[in-house]
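To begin, one chain is listed below as structure tokens, in the form predicted on its own.
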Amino acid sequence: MGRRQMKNPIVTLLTDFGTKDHYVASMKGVILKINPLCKVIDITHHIHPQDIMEGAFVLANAFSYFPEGTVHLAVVDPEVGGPRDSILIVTDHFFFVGPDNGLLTLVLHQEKVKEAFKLTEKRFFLPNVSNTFHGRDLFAPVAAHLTLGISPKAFGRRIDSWKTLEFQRPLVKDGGMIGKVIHIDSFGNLVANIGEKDLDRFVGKLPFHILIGKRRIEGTQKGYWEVKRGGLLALIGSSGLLEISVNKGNAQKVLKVKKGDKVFVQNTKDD
């Protein structure tokens, strides 16, 4: 990846900044000032404040649908201005820029790392770097300079390790599978840490039920249309994980469930 500008430069943004304030707009301004030909795409700016795991989940479900060479800039950064490093990770297909706090954990379950760097070269930052807004002053200019074809190694010192979050898999205990809600989307769908393969390995072709909150759901459905309006159902969602939903309703409100609450899968025995 030499000093030749990317043909169709794209930078994506994922943050917990919201869209009410100036934060996102100023990051976009920095990027476009450095490379006016760059396309800047919002993944989301509505990650719950400081929720690194939620940011990791959303990023992991979006990044791979972009063209090869896309620069993904992700900032969910509770320790901004503190001891955590700023990093650039280059994979076989993409660039990732952001804080070294585990935000890239789930992405790197899918992508092979080619090289990684601690961002230290201040010539690629804005002249005055705020202790509270590295998204604008550090990460945005680095992402923009990458789209100009500057070699990743120019941005800092090579590293061979980075922080990862523990992503807990479901447990099989006492004849049942125990998972938990790891994400709640804007429709109120409850996403569990139980993958389709986890479910298949545990239940096979046997009938099973799911316990969540104070409700019991019999097996999984293929889609929302298989239950009546307002009906509760479980299905494998677009992320490949078990989701609990309400047809034309909000499962979080119906079940009064929050992130971290348990999801139980049990084989159904004849009464």
Given for the second form:
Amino acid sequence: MGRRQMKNPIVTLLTDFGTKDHYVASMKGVILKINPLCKVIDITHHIHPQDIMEGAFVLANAFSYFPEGTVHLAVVDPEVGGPRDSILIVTDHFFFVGPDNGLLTLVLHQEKVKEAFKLTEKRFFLPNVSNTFHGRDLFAPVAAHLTLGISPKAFGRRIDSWKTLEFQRPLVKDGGMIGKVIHIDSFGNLVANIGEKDLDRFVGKLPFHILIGKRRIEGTQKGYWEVKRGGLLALIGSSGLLEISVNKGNAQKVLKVKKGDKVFVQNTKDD
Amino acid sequence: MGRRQMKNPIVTLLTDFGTKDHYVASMKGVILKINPLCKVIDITHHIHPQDIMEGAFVLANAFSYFPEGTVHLAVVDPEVGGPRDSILIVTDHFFFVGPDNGLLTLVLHQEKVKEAFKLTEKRFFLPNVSNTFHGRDLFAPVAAHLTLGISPKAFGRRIDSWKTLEFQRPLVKDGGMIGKVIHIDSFGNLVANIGEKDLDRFVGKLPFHILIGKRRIEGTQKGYWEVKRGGLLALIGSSGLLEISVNKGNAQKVLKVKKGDKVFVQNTKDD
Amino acid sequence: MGRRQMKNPIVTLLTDFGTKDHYVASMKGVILKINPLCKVIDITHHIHPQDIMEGAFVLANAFSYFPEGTVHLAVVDPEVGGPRDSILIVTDHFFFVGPDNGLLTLVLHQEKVKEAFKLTEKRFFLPNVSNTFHGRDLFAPVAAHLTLGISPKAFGRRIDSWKTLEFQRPLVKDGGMIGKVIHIDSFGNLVANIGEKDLDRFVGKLPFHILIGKRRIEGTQKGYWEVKRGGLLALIGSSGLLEISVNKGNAQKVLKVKKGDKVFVQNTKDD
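Follow the form predicted on its own with the form predicted in complex with another copy of the chain, if you could.
Let us now look at the entire complex, which starts with that chain.
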């Protein structure tokens, strides 16, 4: 168990706890009490309560930008205290700590798992583990101990499977591609489950248009500035996914679209 | 005044300043200018404006998780600039800096005061102290100087009393216990002023039920998972207080209850 | 290019990105990957989307409180990816990195520019620069490299002009001074574009009153406590500007005033 403290330890936090209560601060206190050298960085605490897939999306878009060895602690945990397991997944570049409920689904589309463990060793938890706040009582102390260089295998029993959620890819049907809005950001940009490659494969070099919320958009632009102020456009956003935006405006408000609504891509031929 | 810098200095911040303005950042700048080695950790800045008791509640639930020696800077300060005093309270484990208005009431139910001071020494303040922002001009520089190892007694005159607010305990009346909702968290969980011990003492080992917002809840559960999705339940939450929750839902929205509303606990006998 | 790492490097962030998405965390990851010793401090991420002047105001009120040498990274960037330039401005005390769109207008009323550069050196950017997220792909890595001690001139071509926005000063007309509300803080305090000196120069030692939203306020107070609870007052706030407030209340709600609404200052003579 060659224990060697991480050199510039970072723990990131992603939760649905909000920032008005004591929850997040308690977790940070617990981490700093175990390893005062840790940098604790918020990814977000504003995941909609219990929305695991939203948490998975935001985490998957942020984690890879952090230094190798970062411990990502993610807690969107509707089954807290119940029969769901607590896990640690070690990938080629990072550590992930949290409930085993699919929150890592999209991360693991990008990262290769090296080893995984069910968290069972109580000596790494707080002395009293509540049934409602494993973030503070279990996940935070495990994350902090990891940064002290405790070997992953010390935390529990090795596992070789974990829960994943279905991520619905776009469908090709009747000559069109059907996707949906999977995330709406704070600017009102509508992010679809249509990757740059999905789009390229489907439309090739032919002209195409996008249908969403009763509006039609011709092809994609390189950036917002290519349309006039208030103009509707589509582009491949910074997540590598198709996004519908309004230049200097809010596409969600303009289109009155909500998460889950359909996005159609069609080749433009006769009309 | 054996001055020795704190080794891994932490200053926490709890305010009602919100996060959209420059207020919080100015305080952080002031602290880092005095001690660049400080870690400044937010507890929250979303206390409802001027709600001292809410600040007291959140602070009391977070402070003890931080490493010994942490400086807790708490500013919910409706009387800023007026006749209220500015104080430093040193307890067995922590330092608390802020206005003398009762904000530490609930912390001091848990912590023993070692010494306390009225902040009068202007050499530890910013050169110009405004009448509306002592968080930046007075409390932040005092907190930062504390982390430099300045002795508490250097900051002002020793005092032996400070303001406390009344914290209303549950009443026992007509054979029932009457409490009230004192906090509603971002999940919509309703936290009552009824501690685990209050409850145990009142109900003993007998069956009991809870009445809140026209609904009746039979006894307490261990965790959310014990009732079905959308089910109403009561449990002892992670603060050690009685909480009313909806599994995977929002009890505040379901019960249409607000802060201050009554919570009744009654033994279940004949009905 | 005498390269010497900053000793206690600080990068501040001011954006309109909100805190519910992965945007801010990605920027922090990028910075920490380049310089793990950086402290990254949020000024705010809640600037109204694309409101450059609001960003300019909050930045101008916060930046000077940070230690000399702090890198201020500010991104409110409606023209991202388009023809607007990316710049680095070095002042007597700080570094400023961001889009060249006037976001530094109010900072540069206070700071003297030493040198300025257009950011063109791609070796300091992420390998793939998106057209929609320069905060992550361009500005964050530049800020982080600055903290490594890279010389400002390494980042691009020297420039000697940059965009500034017009900041409307109060007008004196018909014997009165006419200003406007330029910021409303989270307490509902109404900040006017009337500085302490503007006011002194205009009213001298004579009595005056303020007209705003159909209400009249006699002169200024030293602090909130000088009027009764719920009372309307004016004072010179912690930004050095005239503010309209309600003691323990919310002036915005009471007066139903919005940003841009007029504030009149008049000498009180005959009435």
